[in-house]
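So this first bit is one chain, no partners, the form predicted on its own, shown in structure tokens.
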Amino acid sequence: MKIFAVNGSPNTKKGMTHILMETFLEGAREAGAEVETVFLQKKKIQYCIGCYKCWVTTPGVCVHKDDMPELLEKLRGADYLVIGTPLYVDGMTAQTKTFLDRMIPLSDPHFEFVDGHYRHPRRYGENPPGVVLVSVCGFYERDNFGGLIDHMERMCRNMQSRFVGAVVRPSSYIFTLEEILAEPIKEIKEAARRAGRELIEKGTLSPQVLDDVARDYLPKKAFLGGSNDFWDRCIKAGKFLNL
């Protein structure tokens, strides 16, 4: 079994997206999964024009010459797509938007009908990949991640492959706080591999495994009164004190 797993994050592997999607895919290696990961911000991905040479020019082949075409190869070789962000108002980075942007080439430009809505067909035929999202946010209620999830639901409809399910958590910043949270973190972890694992020997993500790794740990006030102390402090210091 193949994931093919992006980072989206800009902050790369100094951010929470990473903890938390590192710890999602240790859980699969550990059911024998093979996962590659990519960091969308060290490569070269240029923005889609909508110049559709792809599509009627040279078919599956984009106009720009860029680290694109090797992605959407890793991409079709996969079973599972991966896609790791942190919430950016209300929904991806554009790192990982211009990432989805340039997989046009796996779709041919005419329609068909599936299931009562005209979809552009797969170029290539093979079965798409299932696709699970990983998303982190530093806001406290988890319906925070309502409009990305919903994205993501429709893009796999459109490219007619399978939403598995969405990994997030919400006030993200607590796997900064390990000295004092050590129990609740590891918790929240252990929640992770356990999705990890499911993913690979069930092929699906169990609400209650997504409920553990979204969890509340910290009383709404506490939660207010140590985030504001924080951006208090970072301001202070002149700089973003997590990074």
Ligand SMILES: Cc1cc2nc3c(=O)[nH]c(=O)nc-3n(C[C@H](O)[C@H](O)[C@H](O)COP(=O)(O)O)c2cc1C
Contents of the next structure:
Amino acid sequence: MKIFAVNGSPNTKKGMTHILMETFLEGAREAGAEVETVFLQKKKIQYCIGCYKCWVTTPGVCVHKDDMPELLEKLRGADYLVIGTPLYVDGMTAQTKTFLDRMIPLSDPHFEFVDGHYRHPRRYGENPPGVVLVSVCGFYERDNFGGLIDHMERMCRNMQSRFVGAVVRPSSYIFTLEEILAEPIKEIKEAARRAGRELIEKGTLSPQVLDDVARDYLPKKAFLGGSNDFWDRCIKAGKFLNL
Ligand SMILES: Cc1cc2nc3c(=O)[nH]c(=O)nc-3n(C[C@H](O)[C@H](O)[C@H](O)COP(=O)(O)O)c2cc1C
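Could you switch over to the form predicted in complex with the named molecule, since the one displayed so far is the form predicted on its own?
First the chain shown before, then all remaining chains and molecules of the complex.
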């Protein structure tokens, strides 16, 4: 099984997205997957300018000369696309969205009517990869991911991909509190690793494993004091974590 993983966090390897995603992918590797990860921040990917040249002038080929064709090739050879993004303004990062917009050459402009919806057929014959979302956010509640998950589900329906599930972790900065929260961090990471294994062994992500990754590790009330204290320490230090 081949996984093509794109990490859309501007903080690349220093981000919480990387911690969650890498742990998930470790599990997938343990189960035999071949994984390739790309940090979108490090790639040259220009905005889609909506010219439709990739549909009508040079079918399948975008006007931009950048890193995207190489990424589309990797995507086309994958069984799964793992999209890693932190939650930014209740959605995905600009890096992630720009990458997804630039997937449009893979669609054919004509319409077809499937399951009560019009959509574009895929340009090429191969099966589209199944999609997994891996995301982190700063707020406490898991429901903050609702809009992003809905977006992914709709995108997959339109791209004729299977949306396998969302591995999400609210209160992402728990990962920086190893000294005081070693045990819950270990459990969350073990759940993320298990999720990666499940993906490869069963082709699904169980509700239980997703709950275990997202689970509360401290009472809701304690989040307030703990988080404000965290930010006060950052302000005092004049820097955010190791960034
Ligand atoms: C511009 C910006 C917007 C954000 N928007 C949200 C948000 O809507 N909800 C939320 O819970 N966290 C939000 N966050 C917090 C990030 O999701 C959180 O810091 C996450 O850990 C960032 O991922 P990274 O560690 O990989 O950089 C935002 C952060 C930034 C910088």
